[in-house]
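Okay, so here's just one chain, in structure tokens, the form predicted on its own.
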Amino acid sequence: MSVVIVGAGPAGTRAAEVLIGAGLRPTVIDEAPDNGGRIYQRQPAGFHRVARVLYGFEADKARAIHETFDRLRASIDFRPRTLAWNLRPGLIDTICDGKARAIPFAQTILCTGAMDRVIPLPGWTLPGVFTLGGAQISLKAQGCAIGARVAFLGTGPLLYLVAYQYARAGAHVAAVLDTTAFARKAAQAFGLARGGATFVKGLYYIAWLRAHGVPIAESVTPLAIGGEGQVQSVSWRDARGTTHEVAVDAVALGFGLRPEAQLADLAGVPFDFDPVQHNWVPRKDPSGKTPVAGVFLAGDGSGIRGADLAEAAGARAAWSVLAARGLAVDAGAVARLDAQLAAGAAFRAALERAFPFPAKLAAGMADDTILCRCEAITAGELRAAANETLATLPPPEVNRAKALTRVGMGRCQGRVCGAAAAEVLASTLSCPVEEVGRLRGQPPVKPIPILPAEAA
């Protein structure tokens, strides 16, 4: 049986390259129309923007990933526009253009990427509010901005990167609002310097924004996104306690990233709480092998490490697959990848400490704030259920809260609200957030179309 790679981004592309070099023909599945992942997402047909404009400093890396995949394309069973919505022993359930198909596998490498972590605040459900990733996709894939006057709110390197990309594209960036204090970032300067060119590029984005008059505020406390039927403003409080407001017609939110690990969950891979990332991550060894036979992980879907290390992790997982199949392994290549991944870990740890997830902000959201937008559940309703039931009927587990309140039971299955819901629950019950656990994955991992019988 074949090796199936889920995800054709940096990790999936390099995994396919190693497998093809060993004489295998992997199946590669991706939701997008082509390869590249979110970071190196390709333009739609008919778009001809130059790579340097579209990808900035990452243009050469994007071009390398695209060219590698194009060179290998004839040796890959590539299935674009295909959603992997369930994983069973030896089978991945997919849907493409409304047609369902179960794809068998002997081994699978899950390169499922990441998504933004969101902290709800009043007004976040208004039209015109996007995640940072969504704003970036709009710019790359559709060639358009999410608004004429955009505010970028959250924390993490992606905050400054997307703001820079929008400003360079000609959009008016009304403000960049970072919840992290400058002193917190400065304290990690030594570890961040290990990132070399990556660190320098981050400094450049911030310097460029400031030089071009883009207002940047740090150590902010978001208050609300205002508007009637559409985003019209965003307000925040600065470190001195002064309230500010700016007129905007769109807001991009993002408080770091979380692994898209639902398929690993369905495969039965155990999860561990990473206190540095403040994330639940699926368990794997340095080679990408999980405790579940035949299931391997690579890229940000196994823990946030960035695009460069995703490439290395994808290649490393592929070598691990070859070893599992009893095929020859290049010990030198493996040693180089292991060294690269180990060296990158220190920089990523410093990055996570420099831009921590603002857990207190999530835990302290107002009672009347919509926490779960799918089910229209407020933070106050979750707190009430915690105080009335979970406090007297332990354990204080987030899946019990889901059963009591429907938090995380909607279309996104907690992919958007899960992190914030866990913080609210843990704060209410006065316990560590890892004690309340995580929302378990359920198939389908994303909404899928169900066609009438005559159209199937």
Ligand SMILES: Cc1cc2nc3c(=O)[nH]c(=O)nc-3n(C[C@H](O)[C@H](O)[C@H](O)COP(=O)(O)OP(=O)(O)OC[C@H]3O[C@@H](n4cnc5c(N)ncnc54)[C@H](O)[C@@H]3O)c2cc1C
Second form
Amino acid sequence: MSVVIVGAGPAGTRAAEVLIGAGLRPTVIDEAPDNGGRIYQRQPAGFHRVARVLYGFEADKARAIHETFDRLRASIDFRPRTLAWNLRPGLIDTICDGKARAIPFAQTILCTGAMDRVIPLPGWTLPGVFTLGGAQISLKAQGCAIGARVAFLGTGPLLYLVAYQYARAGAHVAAVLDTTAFARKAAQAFGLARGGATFVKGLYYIAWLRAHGVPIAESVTPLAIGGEGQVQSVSWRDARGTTHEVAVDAVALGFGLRPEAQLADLAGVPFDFDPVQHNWVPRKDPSGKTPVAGVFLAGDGSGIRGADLAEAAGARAAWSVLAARGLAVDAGAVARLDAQLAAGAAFRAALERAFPFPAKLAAGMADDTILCRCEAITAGELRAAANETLATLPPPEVNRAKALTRVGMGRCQGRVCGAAAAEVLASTLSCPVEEVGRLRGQPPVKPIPILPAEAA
Ligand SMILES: Cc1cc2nc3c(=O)[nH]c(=O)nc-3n(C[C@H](O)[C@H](O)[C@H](O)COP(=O)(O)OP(=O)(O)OC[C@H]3O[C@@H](n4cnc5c(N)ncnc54)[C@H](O)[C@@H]3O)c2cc1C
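Structure of the form predicted together with the ligand, given the form predicted on its own:
First the chain shown before, then all remaining chains and molecules of the complex.
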């Protein structure tokens, strides 16, 4: 039986490369129209922008991933535009162009990547508000800016990178608003320097933005996104308590990344709370092997480590699969990958500490803020449920809060609101956020069409 890789980004590509090198023909599933994943996403057919423009400093790495995948294509059962929406023992349920199909596997490597972490604030549901990733996809995939005057709000390296990409593309960046204080980042300088070229590139983006007159504010407390039917402004408070407002027609919002780990969840992989990432991450050993037989993890979907380490982790997980199948393993290659993954961990931890998830911001959101936009549930409704029921009838747990309020029960299944909902709940119940747990994954992991019987 085949090895099935879910995700054709850097991790999935390198996993496929190792498996093919051992004579296997893996199945690779991706919901995207082609390979590349998030960072090296390929441009749509008919678009012909040069790699330098599209991928900037990462152009050579993007080219290497694309060329590798193209070279391997004939040896892969590649299924693009195919969403893996459920995982059962030995089977992955998929849907492609409206056609459902269960794909059997002996081993699967889940390389499903990450998505933005969001903190709702008043006005975040207005047209014109995007996640940072959404804003970047718009630029990379379609060559479109999300607005004519854009504010970038949140924290993390992606904040500065996407602002830089917009400014370079000719968009007007009205402000970069970072919730993290400069001192917090400076305190991690030693650990960040271990990132070498990646760290230098990060400094360059910030320096470029400053040199081109882009206003950058740090240590901000976002207050609201204003507008009637469309974004018109964003306001914030600085560290001294002064309120500011800037006129914009779009806002890109993001507070770091969270692993897209729902398939691992459905497979029964246990999760642990990582206090440095402030994320729940699926459990795996350094080789990507999980406690569930046949299920392996690699890349950002198994914990945020960035694109370079995603490549290494993909290859490493594939060697782990080969070992599980009783095939020969190149001990030298494995040792090099293990060393690369271990060396990268220190930089990643410094990055997470330098741009911490502003949990207090989420916990303190105003009662009338829409927390779960799919179901239109406010933070106040969640607090009321916490005070009235969860505080008196334990366990005080986020899945019970979901049942009581419908928070996280809509189309996104809590992928957008889950992290903030847990913070609101934990602060209301005065307990650490890990004690309220995490929203359990439910199939379908992303919305799927329901077709009439004759069309199925
Ligand atoms: C929106 C966004 C923008 C980013 N931009 C940058 C950047 O500019 N620079 C940078 O250094 N880092 C960036 N990052 C981080 C970077 O993308 C990752 O570190 C890197 O891509 C991780 O590689 P990966 O192979 O683990 O996952 P990815 O590259 O994310 O690939 C995962 C693939 O899995 C597919 N997939 C996921 N779930 C399913 C499913 N259920 N069924 C089928 N297919 C599925 C996705 O379509 C995707 O192609 C970004 C992250 C995000 C979320």
